[in-house]
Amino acid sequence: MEFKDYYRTLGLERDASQEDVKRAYRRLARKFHPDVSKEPDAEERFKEVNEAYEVLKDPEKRAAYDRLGSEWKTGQEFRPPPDWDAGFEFRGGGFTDAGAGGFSDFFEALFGARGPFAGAHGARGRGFQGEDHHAKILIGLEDAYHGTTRQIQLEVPAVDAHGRLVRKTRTLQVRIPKGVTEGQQIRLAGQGGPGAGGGPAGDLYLEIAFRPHPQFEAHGRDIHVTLPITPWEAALGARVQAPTLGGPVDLQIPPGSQSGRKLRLKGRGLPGRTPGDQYVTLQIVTPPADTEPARRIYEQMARTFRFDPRARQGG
């Protein structure tokens, strides 16, 4: 059988970076789609790219395919080395025909036979699966804490009456749910690039990223605020409200506390199956001696304590 260039077939340096090989494979993919390309080998070109992409997009399979080394050439006649184990075994489902719009014979002695175009069932010879589309949504940590609905816009390419690849807006409601955090995916199956030939489409993956909030700073689950309080609550202890997502809650400030003392409020963070903490962290504040009556306050405290609060750090 003969080599399968992977890094030739995108146009690509082996040290190409993964977001070299995302941005390589989108344009290929736009080029020789069959739906829209008029190149005479437009499908076998959009086969041998998504085959390509299908590997150098996996940090592991591109290690394993990497392990061959750089002495082999396109086209050169290739059998894979006695001791070669990829750690892959893909089975059931595939195609083994590649005619078919399977992977081809290079790619199933190296990783077995598969096919990422058999649709969801399974069939065979049912064309190309759409691209998988990436984008991020925005929302609010209050949306994060109760979940909620929003309604998004996205720009996504599409084919027109005259077989043009266009723009168009999608509106889309999407279900946020209770306790997402920050960093993680929503899959929406089927709602990414159309497919070809009558395959499935693509899926839409949003990744959830979280406003700036005025009070709170999340970290995961647990969420973080900061408490203001007076010298005598940090001094002699109170029972003070403490902000959380889920509304106000009493909290216990420990007598002779000081600022940066976090304090913790179990279960108050995002939701989940075990739910994250909220941290308060306490900060003193000190009234201002504006008044004649305050100034005499602070002057009897300057008698009463005389308290250095510099003393350890000699000199």
Contents of the next structure:
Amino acid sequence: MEFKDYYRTLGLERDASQEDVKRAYRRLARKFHPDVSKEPDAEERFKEVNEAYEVLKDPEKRAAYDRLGSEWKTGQEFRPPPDWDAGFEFRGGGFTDAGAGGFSDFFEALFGARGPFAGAHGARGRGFQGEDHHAKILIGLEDAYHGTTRQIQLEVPAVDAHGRLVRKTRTLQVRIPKGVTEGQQIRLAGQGGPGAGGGPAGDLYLEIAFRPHPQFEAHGRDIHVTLPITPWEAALGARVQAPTLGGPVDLQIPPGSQSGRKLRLKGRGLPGRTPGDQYVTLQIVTPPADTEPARRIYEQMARTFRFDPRARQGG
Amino acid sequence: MPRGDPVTLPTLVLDEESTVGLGELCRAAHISAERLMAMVAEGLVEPLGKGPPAEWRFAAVAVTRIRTALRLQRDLEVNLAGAALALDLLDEVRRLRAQVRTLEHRLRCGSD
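Okay, that's the form predicted on its own, but what's the structure of the form predicted together with the partner chain?
Starting with the chain above, the whole complex follows.
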């Protein structure tokens, strides 16, 4: 396993006071809290910061950790010395209250459930509820529009016949109703971690994420799409077909349209009590002048139009 | 757990449109009714319509709000009022970010 430099994680010197530890933790916890932070690796960093604080905030654990010596660097291959915890008296209980799971192997080896610090964690009270679990589920925009049923596979820790901790795959079938939006959560009651001592299981929360779509982009319930049109459709107006998540619809392009003009198809976005709209952005595409007749038409246009789109730009 | 074809599980979308009662909200957030009352009093979540607590309904998104508030309280040691303030500010940040995205999209398309 890799050594973790908890002082470095919190940006502290080894002689930092308990007050310093607390202050550094608070500042970093605010910065990387997954509910608050927009840092891309917030969740990972928050976990690291919490793990470091879990050890350094507790004078006993900190002293034990310090005894490993200051020669270690983060990432170095590490094995705890056989007697590393000798001479310390550890109190049980009140342990890894910051959501327990998810700490590193390093932490688990020194302070985890099998380590000498394993205390009352998991044993406080009788029959407590299992942990809530979280997972992201990636779906297509079409799935969000029509609703879908998905099989998802979750890796869950379990204990085998020999009392060893193993990972088991669990398959769930989940109905995703139509009209879900990016970032929305779905709750599956009782599908989280198992309860202990007769307590109920935790819940499973699935967060919806959209797979990037080659054509459509979702902003909340609204759908945006770019529609290529010809110069004559733009100039003269036309009735064309525009793609929507529900299938193609007729769209009237007003005469005199320019590239970038946005047309709204009311209620053609993602469904809901207030359905979203679809916004169609027109993009004029000019045909290539790659044949003699085509060239002649462009040359005739150049002669016919006294048109300078840059006239107002000066220069 | 029985093997074989998995059954389709009942789901609750935590949005503004689905609703939950007081009991279900407490169960989902793992909090007591008293603690929920305190959150209502703080304006952190609001029941839909009026009526006695036993008849309260909440938009299902309240589950997310309460769970986030609990995480903030636990991890950042803010009190209930602080968590409520953070939640409101986070909503505002989300709204502004969505607006920025829409405006950026509009700029990219060179329109309006």
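Definition used throughout: the rigid core is the maximal C-alpha set that superposes within 1.5 Å between two forms. Positions refer to the first chain, counted from 1. As the structure is a prediction and not an experimental result, all values here were calculated from the model.
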Checklist entry - Core-aligned, is the CA shift for residue 40 between the two forms 2 angstroms or more? => result yes
Item to check | Large Cα shift (2 Å or above) at residue 278 between the two forms, core-fitted | outcome: no
